[in-house]
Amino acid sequence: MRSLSEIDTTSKRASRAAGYPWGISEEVGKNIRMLEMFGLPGIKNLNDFLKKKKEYQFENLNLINLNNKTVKSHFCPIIAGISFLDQIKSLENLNEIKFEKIGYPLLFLPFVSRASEVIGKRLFLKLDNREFLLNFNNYIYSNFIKNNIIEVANVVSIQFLNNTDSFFEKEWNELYKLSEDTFVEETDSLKKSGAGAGLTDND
């Protein structure tokens, strides 16, 4: 079994092959690294995508609006996620971002796990019927289990959901007063052996 690292290293050296600035390329290594690491198939499509890069003539997206249409095949996946991890802080008081034909749309979702860290919400990705929920770039929930390409997702959107409890204020009350137990009264002697007892100020 290949190591995490060599995954890193020979994805990031192959886009770098492939016509890819170095910086973008580092880019490109880590999330291989990640999609393998949650169990997603990075390099069967990294490979794939890097064969058929030129046969297909991807569209870059470099400007992320509430709605991204091609003009031409598909939208490059590894330029429209690099765009939105950049502008994420402008795009964040969005609810939802919709996309038409971004190609090996798997190679666009480590972008958006990243970007679910930077900004501190939960993203909700769709490509197609395929659904990932995206936890602040911890881990992926999704209906997704096959080990296969996805050469392309005609319809991509990504939701911005607020963060919220998962438990009832009443839930939380009836927790916190049982967590009352524990507390202990604070006496004389407790103030002498606590934290910092019998330290000297010398300032």
Given for the second form:
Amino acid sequence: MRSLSEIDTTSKRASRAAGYPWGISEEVGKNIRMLEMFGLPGIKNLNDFLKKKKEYQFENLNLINLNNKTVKSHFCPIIAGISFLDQIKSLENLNEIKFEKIGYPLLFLPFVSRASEVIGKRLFLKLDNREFLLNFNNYIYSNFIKNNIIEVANVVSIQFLNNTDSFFEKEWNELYKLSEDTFVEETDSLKKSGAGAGLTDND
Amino acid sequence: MKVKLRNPNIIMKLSRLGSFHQSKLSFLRSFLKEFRDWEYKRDLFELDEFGHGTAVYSFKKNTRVYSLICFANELNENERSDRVIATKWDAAFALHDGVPTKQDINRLRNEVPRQEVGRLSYKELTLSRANKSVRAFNHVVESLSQGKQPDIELLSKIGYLYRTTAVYGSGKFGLADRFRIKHREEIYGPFRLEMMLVYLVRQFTFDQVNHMAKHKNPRKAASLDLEICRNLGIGNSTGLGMAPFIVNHPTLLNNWIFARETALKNIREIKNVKTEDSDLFKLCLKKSIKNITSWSTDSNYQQKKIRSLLNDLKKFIEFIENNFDFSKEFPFNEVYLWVEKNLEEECIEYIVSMMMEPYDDIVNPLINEMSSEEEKFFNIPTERTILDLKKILEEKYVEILKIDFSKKENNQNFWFISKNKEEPRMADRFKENGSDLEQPLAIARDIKKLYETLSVSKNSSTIDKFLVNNNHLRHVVRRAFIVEKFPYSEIQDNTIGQSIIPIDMLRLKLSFFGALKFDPRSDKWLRICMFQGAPLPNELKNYDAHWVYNSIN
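Requested next: the structure of the form predicted together with the partner chain (the form predicted alone having been shown above).
Now the complete complex, all chains and molecules, led by this one.
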């Protein structure tokens, strides 16, 4: 089994060899490490992407808009990802961003996951019918568990989920009430001595 | 009185970093301290009459066990090489997490002796190999087999029976990634498991010579005297592989130096120094001179440094014995100011190390602050402005921005990874091929390039916009924002200039390991000695914390 450290280093070097600057290659190394740690096929997808990169001429997406459409080919997942991560602070107030045709979109995913951590919001990523809930870069919840290569996602969307409760107030109140059963009813004596500061805290 | 931390623009120069010495903060000393109450055992020792076979040593505490597995092999004279291109060694070692099963040992027997081309698993933590110092090893076996102790003078010249030529950890060749073990309290200090491996290898070398001598002459053979054992360490040959590490781990480098600088600051701020503490400082200083006079090297570069160190130390001892009163207020601050004014870098840093000796209360809390989580600082704060970044560069890279990289001598070398061994190397850009595959280790040059590009950019613009057209500078943009937070994270020198002495970078790292007797064999590799004078594993429960200065060699 390859260690994550080996995965990081080799992905970084391979990306550099494929023509990306060192700074971007460093990002790719960290991303592939992350995908593999989360159990997603990072190496498989990167390897195939870098092999096809020269002949296919992926399109660079440098500025992220609400709707991002390719002109000729598929978006490069690395440059689109870098742009998304770098520009995330100016995008965070949007509700949803759409992309058309991102090549090897699993390589785009780690940038979105890291962006979730940067802005402190969950992001919901859809790659066609594959769904990923990205939770502050701590874990990924998904309906995609196959260990395969995804060459393109035709319709990609990212929803910015507000930090709201996942439950109703009524449910919270019920649970809170139950938690109160761990509290001790205070007698007069406990009121005087229990808190430590007691009766002289107005001196 | 408040003393300021020393200026990174001075301390982080390579000539200063290359003058660092071991101290109480050094990893091998903090390793011994941490493991002093662990149970040590030799679990297996199956060597033949020639000393070839398998041995296992362990440290255990509660349910945690670390086991060193040693494989000693036959090696022809013409196969023995300390160079990284070697493919066979006298012995190879792996530190296993837990108690190895027979299957584990059999698996490792096939993999560990092959080192870089073998495959380890997440159950192994560190990997190493070592060669005998044939002259010392054979002499010791021969003497012991005759019932005599070896010639101490010969041993003192060499200092060890074996030399390791690499110690790997942190996920290399399939070893466990650091994330799997980093929360274990006992290994919170840096390189603790690498230190454990080297320390147990040292014990293996003693057991091996005793075993071979006994086989050679069962009736007459003596065991190696324990005092002689204590005064033998483990050698290490180190090349350029180590140098890029300190460039590639900026927050870790910061934390090492910051701990040292904080210790110095706190010691200088002590108002009244107890007599027992000043006496201990002076005692360690005087006893340590043996470590310098027995420091043997053929390197003119190092010989000059040793001479300067000895002269300066004499001058310093004369000063504190005859012209200095430790009962005055803030005496260590005065000592430091005198040292900085009157002595060379080599001795300044030597005395800084010595000043830590009496102060466990200052040094110990800093030891656990010497690890780092580089990844926490990986994201670039792209919402910051060009002006912010320019200010950082102007403040943190003052000297570097003065370098003229259009001059050939400032751009002479490049760092690359060799195809044969996947190890870092350095070469002359104007004589050798390969500079198009240069590693991102020319930080000074790239920072200067970044500054020039920022200078023609709009100050109020944000970094995300700057990066759209300048991603070729992304690696140094990231770095500058790290350096903003961590003052000692950057070497303040040109690592590709004509005058670079790469062994200064190795010396810095090795001093934090706790190495002694740096012996440069060229400007690109050196030999050192570790654990010389250290207590033996079964003496750890009660040992002198200043053992470094007790060596008889």
